[in-house]
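Have a look below at one chain only, the form predicted alone, in structure tokens format.
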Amino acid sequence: MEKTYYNPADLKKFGDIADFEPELAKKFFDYYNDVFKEGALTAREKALIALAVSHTVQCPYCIDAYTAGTMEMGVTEKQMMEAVHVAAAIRGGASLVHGVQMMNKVKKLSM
């Protein structure tokens, strides 16, 4: 991130959310750290999923963090971009499938 509404330095302050609510922050970070441990999926696979989801939720902090993280894990540019395309396809498809809801409403109102 360069100059944006978001301050890139704030990513390093993420842990500071515990200042205002330490108990819930601890629960969140414990959960977060457990999620990213090796399991049925590798840490690398989880990082790629996180990169894709970061784009879906449009979190610039997450995009920066998981781009750097996946690169450190040896993920290629092509693999990262494929993950972003998967996210885009799901997001676009989710919007389009709601078109059925609109069509149903149009048909109901047109009767």
The other form holds:
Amino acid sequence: MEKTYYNPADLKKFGDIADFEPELAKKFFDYYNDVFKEGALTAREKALIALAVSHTVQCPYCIDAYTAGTMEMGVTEKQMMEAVHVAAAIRGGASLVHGVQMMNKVKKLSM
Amino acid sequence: MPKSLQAQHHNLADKATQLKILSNGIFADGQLPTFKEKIEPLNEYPLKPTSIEIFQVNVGYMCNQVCKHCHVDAGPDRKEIMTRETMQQCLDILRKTKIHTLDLTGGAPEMNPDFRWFVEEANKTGVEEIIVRSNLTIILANPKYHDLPEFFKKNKVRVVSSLPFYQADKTDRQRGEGVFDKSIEALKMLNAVGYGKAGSGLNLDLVYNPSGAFLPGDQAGLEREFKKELKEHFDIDFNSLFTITNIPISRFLEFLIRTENYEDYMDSLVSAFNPAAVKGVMCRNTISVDYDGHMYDCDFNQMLGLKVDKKAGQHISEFDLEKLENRNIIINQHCYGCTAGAGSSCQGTVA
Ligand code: SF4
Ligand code: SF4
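Same protein, different condition: the form predicted alone was shown, now please give the form predicted together with its partner chain.
To see the whole picture, the full complex is given below, headed by that same chain.
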């Protein structure tokens, strides 16, 4: 049995998902590569968004990949941490805004 | 100030130890292919020169800085320096051949007492271009260097300078406390005499290399970013930005091993191997000369003590253009640094 569910070396094996289903994998990777191309947003902006999102989905592989990726693009540490705060603010805000739902229910149930 | 590996008597100051690390371990046990195994199927082994166009002369390992990533292991404690006699031999070669570029490097080349003489004499040989790889801070290190910008201008030297980042923190972490502010000051002095200004004909290029165990990003994107930031915050102009990959030798190798990044870094270089970059590696059109007049395929091979193929003659006193242009280039795993991603050379990306 593997000692951990997450193994850093598995990141390199991402492409191997094609072994079990090549066609869908190809579609996914083509799409993925196109998404990250320079477009209306720069590659750098996209990498920063990816860094923030990877913290939201809490994917250790993506955090690894986009930490290195943004460093390669010369993104500063402060900018990287600000991106993480954006993720945290949305996560925290998303929880809190559901508080309204809780409050609505409380009000409905209360006399 | 930190010391060079040599002054620390560090085991990695030894070239043979470095070569052992690069040849053994993950490469010997088959985890990663050797560079030779990688280029053989491309019909690029043995790696051959095209023609010799650039004469890169390392005039000494002495430097006023002790940068963490230095592949030369340069520093104030290094005393190896090229003599005027050896420089004279280099000048004779420039006069005799069609080599178009003289590329002066170090250490801080300006610290060689015969540096100015060499530049002036080189100009008389008819060589088309003289490049000086200046670390910038040397211009401010001592009043005797303050007029270097005028000297460069007078001799139409192309200045290529390292600036790892457009902000102080990363630059200082890599190159030493206060280096960023002094570099900015020096860039202003170069701008003031016309360097980097449109229409002046005086070229000022910057060199970016990653401040750690990762690869450089897109050269054009980083150049845009550097230009914008340096203009906005410091009113500095320059011509081009060259991105250079850190080569896993000397102090950078020491950093990789100490921080347990060596295997991952080599793995990322191998994964990013770009067959198209092999065609443009700088050893194919360059000869690198050390302070003693020995010849190497590149500055990195120089630091690993890998002289050019014996059959081509290993000292400038035996310089033979034809033999050199037909030699086999000596390779090892550090060559992956030149062929990762868009490739890397003294002039930035190659593919
Ligand atoms: S990288 Fe350049 S400036 Fe820094 S120590 Fe080495 S030779 Fe000197
Ligand atoms: S390290 Fe030197 S010999 Fe190897 S590819 Fe680069 S320039 Fe050529």
